[in-house]
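Here we start with a single chain on its own, the form predicted alone, put down as structure tokens.
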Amino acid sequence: MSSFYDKIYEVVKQIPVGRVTSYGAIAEYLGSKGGARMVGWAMNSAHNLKEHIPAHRVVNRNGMLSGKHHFPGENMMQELLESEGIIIINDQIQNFDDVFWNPVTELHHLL
């Protein structure tokens, strides 16, 4: 289980500033297209990894921080998205289309 933790990490950590991918899109690259909800695990247990894992950056497939519980504070996970330029109403990106960064066409050789 560790291990794909792991791999889960290297696809996050390579999210550009600024942009967002969904929990499926981490499966689906890793090869484990209904793999979505062990992605959130991870990102649940990334908050207590000495390495710096940008969790916020990963969101549900319609764009809204779900995952926005498991960060401390009332809006940690907006805030930080917010300080990337990423636009947030109603607990929703704005324009993640634009924002949405895929691993399945932008990471070719990472695992």
Second form
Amino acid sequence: MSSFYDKIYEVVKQIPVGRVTSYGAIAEYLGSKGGARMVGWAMNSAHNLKEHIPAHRVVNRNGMLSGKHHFPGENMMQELLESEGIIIINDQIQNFDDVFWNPVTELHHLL
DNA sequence: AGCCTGACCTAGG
DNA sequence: TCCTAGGCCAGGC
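Next block: the form predicted in complex with the DNA, after the form predicted alone:
To see the whole picture, the full complex is given below, headed by that same chain.
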């Protein structure tokens, strides 16, 4: 019920298909640079919601699928991303710079 | 109320 | 370049 989480979900839902962003970028956009860990925590609670949150489009700053282990199955997160055209090798997004979506520059006038 | 933890990030050695 | 430590904030026990 915390507005912080709601904002996180709002941002995550804005991520276009085939694009990804990072925990830190979302936290920075929300004004809590050190709150990157909270973004991951929010994702942990996200599956509890009825609403579909594309948590698979959120990775760490290095473009690595650090949260894949929290998805059902082995490569669920990777398969979801690959189905959107993202290239992943060894849990690492290859064209990360191309698909990276920065909420700070894309949503600067929203929320 | 206090302590531990976590899907992170940055800085210093 | 790899490894360690600290900060950050909310939730669970």
